[in-house]
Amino acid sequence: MRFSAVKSAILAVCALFLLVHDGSGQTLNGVTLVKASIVSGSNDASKPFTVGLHFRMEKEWHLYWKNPGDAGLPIDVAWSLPPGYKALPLRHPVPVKKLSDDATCYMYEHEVLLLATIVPPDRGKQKRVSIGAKLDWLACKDRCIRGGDSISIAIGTIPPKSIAEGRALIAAWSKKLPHPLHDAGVTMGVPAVRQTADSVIVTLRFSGTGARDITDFFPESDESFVLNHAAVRVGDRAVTLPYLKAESTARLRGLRGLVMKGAEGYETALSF
């Protein structure tokens, strides 16, 4: 089956159950569905310092992980931040993984806390700041409706309660974050991959002792390329994924994403 049969067949799976409905912010029936707040352990902005983007969801609706999957959309963040101020790459904790009508996504369900690191001008002298972000996503449950907020925290003002609530949430959530492949007990080694005009197969294979531990592969999202979730195995000390092309000159040139060992996720990033 072709890519184009593939997505169409995918967006016909999200016609039925992911019904992208407009909503005032997420409240629906009364009912709010998404409460999203800024935390951080620190009151120092003159110095790098680590916010929390806290995504707390009513019972049964779920929000995104960077990779979707079949369907859904991942959670949308545009910071404001003071003059000279970097926020370093979000850090997502690793997601579960759900089969619902046919489409494969990656969720989290309940409450997540997205972590960042805020990086203050070299001569950093501002111990208070405004650190503000723009959020936009996707709450779904059995239809999905749009959401976001705008939300912010005084970095300096913040009370002595809420930094300690805020360290203790980032370090908990810190250790959800997916693990050096190292820590595996595995060895990756090279790459089979076979590319055809319509498809990439790549085989990853594994030794060491925790090799025969490894249940699965959560990969980052690549725009010309779709997973065949279907016909992911696993298995022998090998994973293999099957990807489906955009266009028949498109080149897999790399892979990202997460080797599984139960819940436990490790990553890994790979050149072909």
Contents of the next structure:
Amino acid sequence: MRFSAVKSAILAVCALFLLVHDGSGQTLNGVTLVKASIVSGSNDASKPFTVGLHFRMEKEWHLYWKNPGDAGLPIDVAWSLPPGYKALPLRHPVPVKKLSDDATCYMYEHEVLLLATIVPPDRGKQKRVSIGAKLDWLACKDRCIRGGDSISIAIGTIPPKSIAEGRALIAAWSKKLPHPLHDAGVTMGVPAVRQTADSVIVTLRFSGTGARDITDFFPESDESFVLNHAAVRVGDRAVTLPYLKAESTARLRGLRGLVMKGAEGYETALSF
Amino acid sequence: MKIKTVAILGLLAVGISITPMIVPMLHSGTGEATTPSATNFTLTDLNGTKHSLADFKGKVIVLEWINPGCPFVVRQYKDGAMQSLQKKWTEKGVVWLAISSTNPDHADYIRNEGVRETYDSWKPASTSFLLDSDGTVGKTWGAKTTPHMFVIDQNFNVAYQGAIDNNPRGSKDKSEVVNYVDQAVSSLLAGKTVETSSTQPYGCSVKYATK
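Having displayed the form predicted on its own, please output the structure of the form predicted in complex with its partner chain.
Below: every chain and molecule of the assembly, starting with the one above.
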């Protein structure tokens, strides 16, 4: 009886520890530069649910968007999921663009929540599962330091208070995700694409009431093309993007990125 | 494909009025894509000896922008990958110039003996380690990251610019890693066309002086 009580207590402590495993974070000289954690707004793993990867950065330090720009490295996430479960592509909030050391970079400062929908299998759904993520990042201020962590959350055993907090955080950061392009009040015309043996210049033209308010364009990266980020031009309801080809045989088949109106981003996906 | 990477970057710059820093690398501003001549410079090495790029005309030259405080650079040297590449090609007559454009006020800047000690501890096989503390040469060449690599052909034209390899995270199996500099130098010495002339460099930003 006594042994049983001790065993139960130990199990309870273990269970508590396993509910949410925040990583130890990335530290420098005793200061936590980046602290990563995982949140969920649902305790039911038998239906699709959203998790958020929460990164909190020390003042003046930053992490990078999926296209870091001229320098940097995007946050990399390797999921650890139960058999049959899958993670849909990460959804990235709109970053900020900064010019640093002659490099144009797209980054997150202070904190960011990357969102992903976890989809259970059609059969063999479980109410309780562990969702893990192995993270790799580059944190920079005036200097850069590689960082990473492994974090997890046990869906089905999360306390109601944590669920509420997770739901609120996911809701808040969902508002910072890019909007559909039509929400910008603009219509995109047929893009002009000029391809030579070595380069491609793409001009996107917009019409509509919001076209004059376009302030910038944040391109996603394409490994077959090199964009001179400092050379992206915005004006007169048009965006011009000059690319270099990695190889002469490369053909630009499409383009993805964010049409920016101030701090708001609007998703654009084109096929040529 | 005859390689025109930097020229085209510059021509694009001319065409749409971008930053002029690459323009000095062009033959002309005609708007035609012409093979770029490498822009000459003269820099001092760790021993105080001056080196001009033009002194090496006729040889294949590799420029490696370096910052011993950058984790991407450190990984290349801790793995021994950069030294191996340097050794492989300098033994065949290739000139390899490592250039630091880190400004003296930056936390990553290592002063004279310190940088020599750090660099020597990696047992490099480069031709010289050059100091560009005011960043003039780095900005002229459009060096964005450490490492950022340039390969110059025997006609003093830029044949390749970009990343050292396709392994920014250092997580790929060796069999999957493509070293673009190795490819470019190999092609040039074999008298072949450099197929991949431009890639997106990765790493830390170059720590240029702000004024």
